[in-house]
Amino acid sequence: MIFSSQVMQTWSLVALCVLLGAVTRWGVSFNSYSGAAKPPMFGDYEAQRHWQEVTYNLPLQQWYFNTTDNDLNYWGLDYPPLTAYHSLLCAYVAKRINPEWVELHTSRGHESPAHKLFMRASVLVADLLIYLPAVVLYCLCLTDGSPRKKVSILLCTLLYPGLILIDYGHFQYNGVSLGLALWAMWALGLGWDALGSMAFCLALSYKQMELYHALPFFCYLLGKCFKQGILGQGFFLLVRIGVTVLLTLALCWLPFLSDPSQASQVLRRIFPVARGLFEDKVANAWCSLNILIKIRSILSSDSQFYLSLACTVLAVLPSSVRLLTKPTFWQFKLALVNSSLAFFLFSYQVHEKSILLASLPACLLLSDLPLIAIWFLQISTFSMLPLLLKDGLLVPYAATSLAFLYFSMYLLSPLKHCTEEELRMGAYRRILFFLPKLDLGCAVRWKFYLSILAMAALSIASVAVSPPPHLPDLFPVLISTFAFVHFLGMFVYFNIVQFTEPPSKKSQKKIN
């Protein structure tokens, strides 16, 4: 009876967390969105609506091609097929509610309170079906500690402001691809490798940016096959995973595989090399370097592409090799952070929103490295501030950021768990041997305080202070550079942790 009572109490708290997460998301959805009342291109909200218009009214063979009815210069479809199928499904629902919402040509730029309600609800439904259940199951099944700790991490993950502000403010469906990726991580954590492979292929077929996570999945599964014996049980595991991957991708891409020109056009659309090295003020290496060296003026587009490719491979290689030779779930979680950060910092054509791909695996470290994970999640939200201000999302940005900071600091008590040992900073102690009296845990704590204060100051200044006329982008540049320094430092930190610290017993999952 006592056990049953504890289980009921835990699930009651889980339901309360999910309800709070859903209410927070819906509360943010009442605010403005990308491109609201800004013709002629509007923004991502119109892009998602337009894809519904295109997929509903045009034959599948025209979805990715430039035609008289499908102007690719006006928010042409540039995501993989699963996104297109999702748009088509939403379009069928929209057509039944109000045909004007998806009418070919005449619906362009459509904005109305009823349509906004429909679009916002479509994001929430997708989250309720995919993202929120994945978070619940991961936190309950693969997070160590007491039921209270699991519920605390669940709430903090659900309240992560970056994802909420982009999906329910700016407007996108990132919860679908990230949710599918999390389902894959959950399955691998339980030893269900084929199911995990299928879920990740679905995530990759929804958004090509899931390539940020692809190398850790590949290296973890291949390393597991090698460890089990590539000429024995590991061989059969490799075959099972390979067949699952091929079948899943074939089913997702089947309508486009009959004609090679269709498949090649889809690939050209989802990998638009011609767009350039970076856009806007993104907190990665190239945008920060651009302050000192105008790299886009010095190098050709091809040279920029190959340079970013080389840097990305070099950055992600050490973590991937480490995971391949030591395929534990702890190493897998760290490799996910390191790989996604390497891609964000150094790859080609990165958007501000791409930091969400590094934020998801960072959420998985809230149990093991709470202070660093909270710090990373806070700075990742802050790095998107210029975009959020452009969309009129200052109030929800401030409210969700403060709420996340309060709940995470109160529930996880990270400042009580920041000794050198708990922060896994043994390697830093050896590097800084000439400072034997320096308390690294205390230094990290003070850096965290100063970082939070600096984020608050820059947030206020961005709204209250007018930049000099000759420096109109002063605050976006300061924000992106400030965030880049943090991301680079954390990238180094997570790599050092992955290489020098053995996984603790509570973090490591046995290979099944």
Second form
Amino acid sequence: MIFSSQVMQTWSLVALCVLLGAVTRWGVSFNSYSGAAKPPMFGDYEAQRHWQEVTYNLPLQQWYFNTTDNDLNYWGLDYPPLTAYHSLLCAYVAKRINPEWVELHTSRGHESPAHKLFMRASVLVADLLIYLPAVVLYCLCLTDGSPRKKVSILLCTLLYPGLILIDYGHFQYNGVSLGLALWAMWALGLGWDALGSMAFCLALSYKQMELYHALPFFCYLLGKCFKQGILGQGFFLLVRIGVTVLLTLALCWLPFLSDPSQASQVLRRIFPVARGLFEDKVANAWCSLNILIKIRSILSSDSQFYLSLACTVLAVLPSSVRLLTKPTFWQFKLALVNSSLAFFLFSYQVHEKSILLASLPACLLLSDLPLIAIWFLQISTFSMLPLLLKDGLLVPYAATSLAFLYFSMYLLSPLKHCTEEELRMGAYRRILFFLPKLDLGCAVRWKFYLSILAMAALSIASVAVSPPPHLPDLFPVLISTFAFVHFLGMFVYFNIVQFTEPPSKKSQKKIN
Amino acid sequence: TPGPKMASAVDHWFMALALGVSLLKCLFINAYRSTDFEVHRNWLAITHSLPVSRWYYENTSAWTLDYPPLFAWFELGLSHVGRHFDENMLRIQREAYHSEATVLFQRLSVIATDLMYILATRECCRSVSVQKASKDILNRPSFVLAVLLLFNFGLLIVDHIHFQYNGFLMGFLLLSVAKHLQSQHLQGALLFSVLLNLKHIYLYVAPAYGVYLLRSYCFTKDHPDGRLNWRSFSLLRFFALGSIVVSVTALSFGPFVAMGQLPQVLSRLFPFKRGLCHAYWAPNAWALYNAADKGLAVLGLRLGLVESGPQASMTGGLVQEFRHTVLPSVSPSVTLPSCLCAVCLFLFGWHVHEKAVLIAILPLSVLAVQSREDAGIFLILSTTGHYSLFPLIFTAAAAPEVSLMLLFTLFSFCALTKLHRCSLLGFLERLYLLGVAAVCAVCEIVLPLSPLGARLPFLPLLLTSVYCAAGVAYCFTRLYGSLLRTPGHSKAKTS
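If the one shown is the form predicted on its own, what is the structure of the form predicted together with its partner chain?
Then the entire complex follows, led off by the chain already shown.
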């Protein structure tokens, strides 16, 4: 049975999709990166190169400390240890190819075509090993529908522009942390809780932003333990998960646990509380509020911190409690989106790249709520446009966004699955009882079209039109406000969906 | 010809493929460019800034105009659009100029003119559509052909990375072939004349093309047993064809003849002094051979024309022509005098090789979706031909090209095998193709790291060339053999 022609065809289609994803990624990587030819500080690309230099040449104890050899003001390490180990591994390879790339001090600001090729290749290798297999396995095992549908979902997920543009354009290694998180979600979907917890701890130890996903994982697993009976099977599950988590974290952080000052310094580096409510233009609540009320100048830095803490907790509480009481995989997926969106909208020191943490769970919802998921993914890419323009990535942005929109609409036909029931708009129907004749499905479709048009118009305007002199930041502000309004609306929507009953078996068959 | 319902069905997924490949090409805008980029920029400058009388005399830059006049008019048209991107690209200068706007404009012009190629592919797909197409879109000959043509690895690499306008030109060729398949011979002839006046390298094809047109269009009737009826020669049709060719050529060369510049233009088009002589020596010899071989070609075409329309045999004839001209250039050691150094040998070999391989692979794709044997030949030819293009892309690691080639090769294998529902390659052929991977590994990984590679820098090129030459020669022999066996072969094609 394993070699039946159907299975073979599915696997060859999968291979073609993966190759297409790889080709797209390479195509984007031909373009510029963050901070290209912009001394003295350059950008994220130089930061990653600098970390290779630091981890290779300096002993581990000095990595996170400010010493004569390690100037923390010049791109000091601010990710957890696993990133540092990864940089060290890349540095070993770099040293074999060209030692000049990681020479202490003298390699600062090193830029060359060969080095760019090496760095881009390192991102692709990491993706091929971690992110791409996770996506393939998730789509094949945990999506409903025919094999063709699974492959379509796979292709759309692989073509999601946001991650490609940030990892292969701007230059980062989000594929590693998101890939590990996806492995964890896949393991949890198959019921392998210990394995999932281990993968998630690895993801957390790679990038601390994965904490956006931590609450749903915690609530789901805890809820599962409670369901199985805290005095019976559940207890053993809890112990297993707890031991796995502690062991994994200990293993990752082992070299830094020997000395308490080491551990605290690492924590201080990865959670910089002194930096302010937000930087630059971000599509979250505080930046948008700042347009009307200048909160940054009204409130003190401490009260800003507590305000954002309070709002975040309030925003994330309903979803987490719901998940705790009903630990199903469907609830888990929705909680992931809700939690990451809540953190993105209300948390402290959020960067526009953090929207990727909400995009990953949204990709998981492509099979269940195609229209809203595609809409969300488009907006998330669009919200990063100012950053992409700064990096000179206009052409890849245009090409990949168009490709994603076109192929997801063509392969998944979301506009055909646009009835009220399929969109889970029962609660909206009850709220809007005074408009009984309004076809909610149609309304959503029209909002979608208008939204896409507005995104296209704003994108073109950002490039073609120069802003008036008294409003130099007009377009970034417009873009982030536009995106914020959408994110807020979708946050409310996903929360409502999480609280509504899942569809009955009958209507579920109709959707597939 | 397929009905209207089939036509709209072709449009649906075809548009998705066309859009997808165009967006993919946009991603290669900032990839490595060869000197051909500067060549075309220079031609934009020449045609825009100088009067027509100076076009073929201008030589400030090394990249002088050496394509026929119609292409120069084409560049003039492009320059008027380019003016809005960056005025400075239209200045004639010796140094290369590549501002961001220039790169964007020129790359976009290649992508835009590929529309011609896309239209041609659509016509070819319509020609291979069968009445009872399978419900599964992925398993239809027209779909497979569309992917094989639109995503052709060689064309993507040469046009959108290396930089050329082959897609645009091949569009004319494929469209004229498609028109002939639809029995619209005058349109086909028009398209081919335009093509000849855009790039004279297609003169390689002209003899067989001319013979085919004479045979199928000018001779209106056959004897009942299929033999040529010499008395059915229609002078009117012959004059119609002739007038089309002559008028197009007149339009293109006319101004230069009027100014008395024809010798200068011809010396630019056929530069015997530059070392390209052997490349032009080859087709001349083979053109003579083909003229003498006309009888064999007519025999083959005649047998192919018996039952159905000139569906496969026309392209069979075309491919036959290409095989003649490809073979000597691929194994240059046979044709070149021994005084030339090895590096020049391969460089010039590449110059003819790359286009010839493309010109062979593309029409062969049309045959491959229809006949089992041609599919097997196609797999070998496309794999070796595409691999032999690698030296064109001088990147340290050929990772993007490797993944693109893997994509195309994987698709062609899986799709063609599923279409013909059987295994297409013998054991030795499979071994040969695995050998391509081995050669790739040796050239890219082993040799650069070994001392032997440092001492003999042309060794990778030599290996690649010789290994691929063997494959191409083998395909040529098989194609020739299949053409000679046409009685049974054409029956298989029509069934």
